[in-house]
Amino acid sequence: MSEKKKTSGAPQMLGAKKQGMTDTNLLLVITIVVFFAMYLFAIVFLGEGFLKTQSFLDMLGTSGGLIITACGMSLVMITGGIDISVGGVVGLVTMCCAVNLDQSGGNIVTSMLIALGIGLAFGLVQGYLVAYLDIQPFIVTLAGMFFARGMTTIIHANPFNVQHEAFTEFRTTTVEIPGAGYVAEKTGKYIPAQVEVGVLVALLIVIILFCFLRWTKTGRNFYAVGGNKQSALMLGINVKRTKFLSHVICSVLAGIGGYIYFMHVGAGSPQNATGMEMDAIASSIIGGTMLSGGVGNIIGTLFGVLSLGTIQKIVGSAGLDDAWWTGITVAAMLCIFLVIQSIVIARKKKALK
């Protein structure tokens, strides 16, 4: 087997020489490209409240927790897996937290602990059982997205919002971005913009996921895995271990995520994150991250999650409310990017003979 196609994936993976542009950086730049068209088209159509930079803070805020979730997702996917449960992991963080600090004399510490506890229990067993047991994937995480939702539930069955003195003054903190606020026409005052923590912590969780995945031996394992698994084998990465690691970290992210998603609506419910595992795979594959592993990009992966929110925005900004329309906008992204990916595939396999 070929030593450039067990390379193909990671950045300067394994020593192999640069040629050209690697296929994570090619889905990368046309991820960028597809987003700043759709800003733009924003900005141009739908008129200029998509040009104030508190607007754009304000999708950010709303999407902290699964740009968090989808780079864990990333992370697995690049490895040739998949985890569906984190939807589930965060919203049984989000009711647990709330339980925790309304119910049962809790604090932010012990609340953010319970956070990582979840993620990291189920990191664990999921990860052991896919990597060490040889159980596919896609069914592990099923049963524990299903194990979840129904712990959600079990704990409290009613949804009810945080009223922890110490926590609401937490959530609802935020820092203000110098010289990037705007002045309001009726009153003529300077309006500054503001970003909350959850950003801030978001996005610094993506700086250290790409240097992690960029410049370190583990992460360039995660690369070589996804893209041949044998391959790997033969040049002596532990290829469970990798795999286990992967949906440790993968559920981890779930837990921190979940975490930041309840800062955001600081709220407990049975029905918080719902359908957030499908948002975080489509921003993956938006972002780059093919679902037949070895490619993928932290940075493409939040261009994913923006792009999203760009469409939400665009669909809501332009009169169509339903959800049915964001879902059809969303499917026929999808669409182009898994016909872009195939069309990556089909050079690669052209290149290799």
Given for the second form:
Amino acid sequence: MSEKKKTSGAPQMLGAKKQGMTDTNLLLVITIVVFFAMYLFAIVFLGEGFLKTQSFLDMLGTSGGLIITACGMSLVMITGGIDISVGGVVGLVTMCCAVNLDQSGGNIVTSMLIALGIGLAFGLVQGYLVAYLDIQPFIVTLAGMFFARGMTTIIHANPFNVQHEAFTEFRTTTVEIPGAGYVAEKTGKYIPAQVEVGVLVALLIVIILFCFLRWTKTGRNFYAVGGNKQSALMLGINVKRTKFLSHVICSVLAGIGGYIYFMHVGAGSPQNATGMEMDAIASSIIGGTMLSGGVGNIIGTLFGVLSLGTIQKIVGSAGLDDAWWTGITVAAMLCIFLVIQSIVIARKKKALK
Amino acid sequence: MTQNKVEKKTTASGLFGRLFRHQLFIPIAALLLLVIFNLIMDPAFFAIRMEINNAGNNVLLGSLVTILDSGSELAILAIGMTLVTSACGGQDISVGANIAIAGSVMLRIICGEDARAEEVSVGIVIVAFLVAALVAMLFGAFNGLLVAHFNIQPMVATLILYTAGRHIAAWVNNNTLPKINDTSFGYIGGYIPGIPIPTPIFIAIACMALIALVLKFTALGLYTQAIGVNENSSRLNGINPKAIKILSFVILGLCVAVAAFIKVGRNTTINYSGVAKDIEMDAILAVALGGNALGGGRFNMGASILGAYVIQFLTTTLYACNVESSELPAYKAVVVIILVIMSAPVVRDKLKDVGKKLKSKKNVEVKEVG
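Please supply the coordinates for the form predicted in complex with the partner chain, as a counterpart to the form predicted alone shown previously.
First the chain shown before, then all remaining chains and molecules of the complex.
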């Protein structure tokens, strides 16, 4: 009986997977094309500022934390869940680290441990509630978000800049990229292109996660669970553990992302990372990760973050300085990509029929 | 003889179980807990007194009046949120942002270009409310369209408006801070001279009466529940699920407009990033606390509204305990988590299992006797 179920489940699974792969690639291609089209548009119409390597690297530096957080979000979304507590976790991490460094006499290592610890704690609790108690992930992580935001102000209510010397030195450390600099016209001096340490960490995490999702068994399980829970269960995948794992990894990544964000801004504030969860979700969706699960790509997420960064820059340099334009354009972009996704799903359903 | 005894026991536990499983059990139990907590902490919490306020009116004051007064918006939102939850199996997280938009539109019409209004006529207030209601309902319809036609999960579809809403609100008024200086406009959010009860309470009661009539005399409630329980079979029975889903979002839009009306009446101005902040969380919580399934299907409107007032009771209690408003979410989140854990099917099944084990022990005895 169970044997029969297995064999009937397997081809279905294969079929779904094959479809999913084409979807993943299709959405990834759309994302990359949109990104390059947008960047090209910016170069042609808004001047050569966009051509400089340094300005691109600065954009990466601003969104280093977001890249890591969005990767975690993609991971959860691939398993068919969602985690909207990441912004709150990032805010909480920055505040805790700032308080630890400046007021509790901590050092860089303890602050890093705190960041990881907060992420892990959120991941364990939320993962358990979602995976083992079967509660809607949105509700659990919404509560997580509010808890994190509330805790941030309980720990310290006012924003302040971190004065800790070793940390300030650490956070302003930049790495030169050989061959990417340019010769300044006025002085004739060679100015090297510099990139923040956080960006390197973010790119490293992107590569690790990409390999993890593509080539490890656990990584493939994420897609299987998100694609079809029932089939995954029949294939002998521990669905609950996979979901649990996805939430733990996501929150830990939010912790790391929070630290990178903290290194970039160098301050603790309840206002830190407000709306970051929305940016992370938007990046994942723009990067071709489907909300229904089973489809997604970490490289796509990276391009999603870059697209967001570019559009914000375009809006800024097009003279629409008012803060609301950024919010409205991001929302519009999110809306367009959501609709594209739902059309892709509808097409797939028709093809299956 | 033993059998008799067991039967008696099971009926007793059955009665207890029925009471425990009744939908109103959780909100009423939570309310009682809060009342007891407050009685212990400070019995003066329940005192209601008659005083003359700044405007020279005789008004009722006290924590209970505050709860009923400031719970009005939440109760009104809970009405719409219950319908959306029931029909779509998800919640709208953009209500706070939508309130900002509706309020902004209202002020734009009343105040015009120069963002100041010294005297306000009744006519323009009505026009402003109607236009704001139209705008809020349009945004509701937009959410509904995404949910119904593009099959996007409600919480994610409404994320778009959640992201953009407050920015749109700021844009409507060019980021100025419009202010209405006419004191009679303040009656909407405060007291009408001669009536000691805050006006928002009357507005909330009117909304409740309206929805009660609608649910009693139309098939709206039946249709929404049918779609929430099984969309396909209700479609086969001739209900149009897409239309009903969009309608539920439009009704929520109307509720949002009324809530925005009260909010603007209270402040006579608007703070785009701060107005009705986190109210979506409270509205969802009210629906959950009322014992309605967050996954859609059957609903109990009365329970949701009661839930809303319980939430307000909790908020007021926390304020009475000197909790800062920015710290509130942390405490509320803990309450939410406890609630969802209690209502999680897995936990309920486990509790039932424990109950059954206790019972089965006795049943075995009975069988041996039989």
